[in-house]
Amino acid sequence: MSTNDSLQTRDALAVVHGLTNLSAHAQRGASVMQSGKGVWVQDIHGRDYIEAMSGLWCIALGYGNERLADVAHRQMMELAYYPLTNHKSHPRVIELAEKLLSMAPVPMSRIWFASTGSEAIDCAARLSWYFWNALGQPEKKKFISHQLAYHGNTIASASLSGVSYAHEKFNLPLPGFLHVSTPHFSRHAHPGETEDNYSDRLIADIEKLIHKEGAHTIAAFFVEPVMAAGGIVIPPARYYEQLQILLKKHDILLVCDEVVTAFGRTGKMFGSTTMQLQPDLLVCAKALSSAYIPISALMICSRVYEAIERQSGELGLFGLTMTYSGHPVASAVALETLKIYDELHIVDHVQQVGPSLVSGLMNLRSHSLVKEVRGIGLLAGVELAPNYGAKCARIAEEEGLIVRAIGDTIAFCPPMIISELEVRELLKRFTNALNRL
């Protein structure tokens, strides 16, 4: 056995993989990959690809930035960990909470710190409950979403996410978290309706759904300014203006879960103002570090923080801690990755090639087995005739192109740094997988 295919066999027998059926991984194995530099990645075989899903959303800077391993070195020696706890810091944390604050795309006063999105989420919940409590109502306990949302694997956040996968077998959602239905107009609506007649049917039902539980019984609403996981659902503009008059309407938070969205997927630097929206709160990561290192945070609006605040101090303290949370490796990082994102005009950069991907892939919709396509800024979907979506996504890799299999809808969020010539190669390749399947 070559040491290439042992690696594969011993993947197999020693790591747990997510998403994927364990029982044919048993037999099929990983695709292990070496090395990557830029869009691209390098098998264990010398095969190229080009990473045209980030990672999982995230290498926003691509592979091989020397600059973020340079940051991360030279942070690990001066302080390579300190706690947030008993009036404790360090500087990294504190630039980065105030550079983030100074890009919010609303007002916000301060920010939590957590590793991972999911955590963050979780936490996003836990301080909705925190801050009705302070505020004298804690009847407000509930939580709605949206079906094929995804907002992260804890067990809070997998409540909140509105897909089978993250419930079956797993005893989920826990009892509160409610789902309405994917604002998806062009599966969803019925003959004849126009998009305003669509965007206003769903915010009745949800209308409808806030009487029958009782205004008062719900905490916040959570919802993805793109709904990436979901098949990269892009709402009726007129869907989220709504909402958000119904959420005011009625007293309930509005979280926006930007993980995949902030720092310019869209073509702003927050999916919030692509989508004009308004959160009370607001969850971001993946791209924060640009995946070098996990990291995510939680901003929150004074309205809420000023709550957590009283509330803190007639408790004597404040319970929701976690050892990593504003890791100093963490915050430099991503304090360089924003840096980077400013030198670069990542979001002009974003407005130029995210054109030339969404338009490329909407001259595929002549395609016999294309249904639709979808996109915004560097975040497409094509969705395809049913049962051909994992079959794609297997010859796309084939063809050295990795995308992903969301049911039918084959998602590309390719790094942001992205050139208008490796887009040209990024649709030749998935053309070439189209036209073998």
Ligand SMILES: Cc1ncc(COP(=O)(O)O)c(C=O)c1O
Contents of the next structure:
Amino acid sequence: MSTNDSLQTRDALAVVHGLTNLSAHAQRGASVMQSGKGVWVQDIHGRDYIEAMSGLWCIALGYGNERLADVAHRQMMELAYYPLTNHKSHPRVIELAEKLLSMAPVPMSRIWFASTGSEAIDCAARLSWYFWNALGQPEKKKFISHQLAYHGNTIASASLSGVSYAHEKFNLPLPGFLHVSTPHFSRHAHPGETEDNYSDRLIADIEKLIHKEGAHTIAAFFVEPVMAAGGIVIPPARYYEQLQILLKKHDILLVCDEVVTAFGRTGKMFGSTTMQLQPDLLVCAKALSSAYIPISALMICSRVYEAIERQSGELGLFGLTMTYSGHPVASAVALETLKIYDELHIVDHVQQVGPSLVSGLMNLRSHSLVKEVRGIGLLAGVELAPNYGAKCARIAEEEGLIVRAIGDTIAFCPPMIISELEVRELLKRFTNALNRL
Ligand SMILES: Cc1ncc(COP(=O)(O)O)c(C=O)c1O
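Given the form predicted alone, corresponding form predicted together with this ligand:
Now the full complex is given, and it begins with the chain already shown.
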């Protein structure tokens, strides 16, 4: 047995994998990746792949970025760790918070830091409760989100997620987490319904739910501007406009989960701008550090922050704390990442190459197995005929292309630094995979 083969076996005997059939894994073993450069990764057998999913929607600057490695090294040597508790701080977290506030898609007041998207979503839920308690409305406790939404996998964020795999046998969702219909026109519209009529119907259903539960019991509505792990779902133009009117009318907070969409992915710096959302709370992660180190951020508007500040003054303490909140090394890497996005004019770049990816995939609509192609910026999904998704992803991997099958939708979310030439190579490999299906 070669060292490389034994790595596959050792993995199966030692590591637990998420979103994986664990029984099948014990038989099949892992695809073990060894190194990466730009949009490319190489496995332990020396085979090259285009990482068309940025890992898990995250390695936005691609692999092997020396500046990010250098800045982490420098920060580790200067001040490897410092907490933010008991009035303590450090320069990098201050600079990062200021930078994020200057970039925010709507005016925001403060930034809370955590390590993962799930944690920051969890904090958004907890801050919503804290906020309504501060306003003397403790009954405002329930949350609404979409079926098929993915908001993470801690207990609260998994409850917000609308996917059965995060709930089944895990005793979730918790009570008070409500899910409404996925805003996916082509899949769920009634025959003859226009996009506007469809949107009106969904909004009317949400209003019925709000009346049934009582607006005085609902704390916040969580949305992903574009639903990523739900299969690249781009809600109809009118949907969010009407939803926001409804939420304002019933005084329900809007939380935008921009864990995937922030920092250029949809062709604007924030998905909230692309989809014209005005959140009270906004969560970002993943591309915040281009996945070089875990860090997430929760942006808090002034109405919410002022209430939080006042209440913590009355209580004598703001009781939320996490050891790695605003970690100096993660903050330094995130700051450098944002600087690189500025220097690369990343939004302009996505606006340039995104259409090549999306239109290239659109050209495949004539293929007999392709049902629908959806895309925005550098985020796209190709929906295949039923039961072809997993097989297609497997064949694509044999063709040297890593994609993700979400049911029968093949998701694409390549590193945002992908070049036109690499987009063409990606399309070629995917077309080969489709033709082999
Ligand atoms: C939209 C969205 N929100 C939240 C999360 C959870 O982030 P994390 O896996 O960093 O906890 C994810 C992860 O994929 C996500 O796609």
